[in-house]
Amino acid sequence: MNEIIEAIKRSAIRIKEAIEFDDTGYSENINSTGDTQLKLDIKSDLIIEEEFKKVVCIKEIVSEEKETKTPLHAEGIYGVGYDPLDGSSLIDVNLSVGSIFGIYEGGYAGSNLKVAVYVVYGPRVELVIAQDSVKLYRLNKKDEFVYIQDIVLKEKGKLNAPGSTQMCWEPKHKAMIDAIFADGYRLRYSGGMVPDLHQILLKGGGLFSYPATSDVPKGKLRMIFEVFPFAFVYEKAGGEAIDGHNRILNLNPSHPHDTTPCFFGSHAEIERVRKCYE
């Protein structure tokens, strides 16, 4: 397992540097959910690949970019779910995009994830790692990542993220975004999945949601490269991850791009989420 995340703090140095130097303009390719890819899109998974590809515990791994599964090492126990480079759309103005990794064994589902990883590349370049507690770690100038603090949310926060197409929310969750807002919640949202849930992991909690709606029945967020890491680290810092009714580590997905409506929080946010969709 150390092999595996010392490959992903050399892609995070890699890809930082990429970020920081390289073309942010749009390829001419599409990912296999239909968005067009940006060159570092592109660069951020080769750069992924090229790092596993020493690993040979990994068997196989499954990108956000390709279609399929990519098989390693035959001799390898663990699969890796991992979107290179998520909110890699806010890179032209500036903002804070990340990667994100799920550890798996013995297949994606939820229950299967041993470990998650997630990296920020902001203004500082911070890794979190969730195994049996949240550990926070910043890149220095020497390019090692120090241990700052482990996280660990509050009963109840104060920021609120809510995701996806307000136009195609049901009557019922838009009911329950305004409830919170009027009980003095602040509106934290980038449009960037890591970052957003960052800061709510740091300020010690709030709700992340991204829900069913009109336009996206099931959820935009995909389940073995965003939303079971994401889960695994909240449950991990205290809190808790539900589609609006069920565990989300409970889900099994039907195939490697399969999504899910998703709630991450603090308990008293996602008791508010139980109460909205029971």
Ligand code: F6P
Contents of the next structure:
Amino acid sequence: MNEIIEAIKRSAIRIKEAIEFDDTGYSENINSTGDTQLKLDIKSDLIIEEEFKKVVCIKEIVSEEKETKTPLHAEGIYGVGYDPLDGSSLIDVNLSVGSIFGIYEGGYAGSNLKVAVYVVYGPRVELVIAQDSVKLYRLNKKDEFVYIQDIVLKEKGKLNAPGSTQMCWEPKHKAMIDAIFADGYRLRYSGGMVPDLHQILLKGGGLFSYPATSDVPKGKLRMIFEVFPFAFVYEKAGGEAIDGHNRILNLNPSHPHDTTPCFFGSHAEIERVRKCYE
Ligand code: F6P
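Having seen the form predicted on its own, can you show the form predicted together with the named molecule?
Below is the whole assembly, all chains and molecules, this chain first.
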């Protein structure tokens, strides 16, 4: 496991450099979700694949940027699902983006997730590793990730990050979001899943939601690369993650790119979601 985490750290340092200095333009490729890939999406994906190829305990990888799984080492035991550069369309306006990794053993069901890791490329580069607890590290001048603190969510937070667009929300979802704002919660939504969820974690709590909407009835965010890893992080930090009804980590995708509605937060906010969706 440690070798996988070391490979993620090497990838993060290389991706950070690419974000800082490479061309931020689009390529001519379209990925399996139908998004036109940025040159940086492709490069980040290649960097991670290169680093993971050096790690013999990885059996296969499945990337948000590829349609199918890529076998790596026959004798390996782990499958790694990853989104190499989530929120990459925010790079041209110089907002924060991230990489997300889920390390699975025995298939890509939420219950098979062993470790979740994400990297935030912001004014500083931060790495969060969720195992038994959730630990925050920050990149220093010597390209080392230095431990900063454990991340623990409070019982109730103050931030609200509502995904998608209001015209596509169900009326009950809109009523819930309005009620949360009416209770004094602050809007914090950049459109990048990694920095938005990171902010809620570090500021003690709140709600991030990406519901079922009229344009994407099964939600937008992908289980294996985005939703399961963050569900794992939130639970290990003392919060919760549900799809409106079920615990996210009890879900089992039938295709690598399957999506789900998702709600991440501290206990008080997730309880509100349960009441709204029950
Ligand atoms: O996965 C893509 C992504 O950019 C996430 O990082 C982000 O949370 C979401 O899409 C934003 O979607 P929307 O603009 O529909 O709220």
